[in-house]
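As a starting point, one isolated chain is supplied in structure tokens, in the form predicted on its own.
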Amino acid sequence: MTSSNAEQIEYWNSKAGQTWVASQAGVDRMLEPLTALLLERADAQDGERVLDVGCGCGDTTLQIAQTGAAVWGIDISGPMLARAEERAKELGLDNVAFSQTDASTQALTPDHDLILSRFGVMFFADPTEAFRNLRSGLSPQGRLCFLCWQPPRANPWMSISGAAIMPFSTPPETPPDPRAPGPFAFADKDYVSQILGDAGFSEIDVRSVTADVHIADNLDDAVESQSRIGPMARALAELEGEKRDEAIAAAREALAAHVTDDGLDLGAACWLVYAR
């Protein structure tokens, strides 16, 4: 694999990858309403060739495979791909394959009808070049469809706990680049359109989609979940001892105000992106 995304490759093959594997069922359930919107827009058909970029533990790959399409799921995380392969075997699917590779440089043949991604394309070191490479894998009438996050303020499911623990983190010496590889790198829809246009795509459509996502059935599980994955988990990784405990307590208090008898459901907002 290339080293152009070396930092991301290291991150997703270390403890983070194992953590996401352990959280796979909960994450898939949480993202279910957004996944449904993505798959509806992508409209994969029986017999099509599909490339799933940043497929992770394989949720979208396997759902598309069950439509009869031939699906190739690629990701940089070995632990997550191992789980995806395990799930494919459990389902007895023979029209799906997985590869550990960097989508930004993986050599592709121009015979894919659809390239799809659920929150897997915001981590490229050079997004324009990455999408130019992905475009090389599409057939002349091929289409691209992916989900990416809108800004944190539009995503209470991440921002509530994130804001609560922010006072416990050391502020960076310089403001972070909002377009640096990470969950919110594509928060600006105009930037997304620019990248795709520069990469050679046309008929670019970026539309807003929202949903309430189920974080957990109770407050304890919600705090545990957000302490393991997502922006809160990354922030907590920098804290130790009493300071970390205080940060978790602050997040717990912030989330408690939103818990109902059904558990914790919070708003999520994404860009659903489509292009030719």
Ligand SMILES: C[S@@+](CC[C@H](N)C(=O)[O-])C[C@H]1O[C@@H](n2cnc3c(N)ncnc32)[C@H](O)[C@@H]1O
Second form
Amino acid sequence: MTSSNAEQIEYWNSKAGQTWVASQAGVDRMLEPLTALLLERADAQDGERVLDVGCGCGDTTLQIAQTGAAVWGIDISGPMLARAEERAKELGLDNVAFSQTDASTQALTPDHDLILSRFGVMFFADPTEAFRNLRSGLSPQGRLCFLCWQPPRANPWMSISGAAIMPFSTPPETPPDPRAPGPFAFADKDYVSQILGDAGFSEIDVRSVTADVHIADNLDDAVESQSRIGPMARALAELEGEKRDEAIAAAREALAAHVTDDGLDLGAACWLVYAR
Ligand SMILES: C[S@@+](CC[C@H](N)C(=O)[O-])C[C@H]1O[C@@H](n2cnc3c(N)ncnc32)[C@H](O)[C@@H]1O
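Any chance you could show the form predicted in complex with the named molecule after that form predicted on its own?
Next comes the full complex, this chain leading.
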């Protein structure tokens, strides 16, 4: 694969992809309440043709396949797709297919009833071109439905540990572009609507959905989980030795304040996006 998304292809095929595979069960459990809202809105039907963009380890692909729809999961990450294929085999599903390919350039036939994504569409170097390509895969009555994150301040499940660890990181020389490919690239709902409009979509609806997500059953597991995925994990990647230990201790203290008898549940806020 050569593409303008080369950096992301490298990222999701290296340690990040392996970490997501190792964390698959926990991530799927954590995202359960948000996934339910996505699947309800997408409303996949038996016999429909569905494309799952950035399907990762396949949770949404497999859930939709179990409704009887024929689902094609596409992703740039080899390790995550291998996990998705393994799970499809375990479930004995024969109405799913997976391909390792870049969704922004993959040639599509215009016969998909639904194009769906759970947090897999915020990583395109050129989002308008990517969504124009995705639109070419929709049937005339087809629908697009995806989840993307609202800003960090609306997502304590990422921002509490992220903020605690920030003082230990070296600040970037120039402020980062908030729309650069990454989990928060679509945090501005007007920007999302603009991209979809420019890509030729209509009936664009971007609505706020929120839920408490279950991070872990106890503080130790919560620190472990947040050290693997999310802003804390990304900040930790550049720290070593004593400084790393101090940063983890600071994040631990910040998270500890929110632990209850049920473990750690924190607020999450997304945009649930729908268009035709
Ligand atoms: C945050 S993960 C979400 C994975 C999965 N949808 C889930 O919810 O568990 C983002 C996914 O998007 C994939 N991705 C990023 N850029 C992509 C692209 N251009 N084409 C296809 N997949 C892409 C990544 O490899 C990764 O699996």
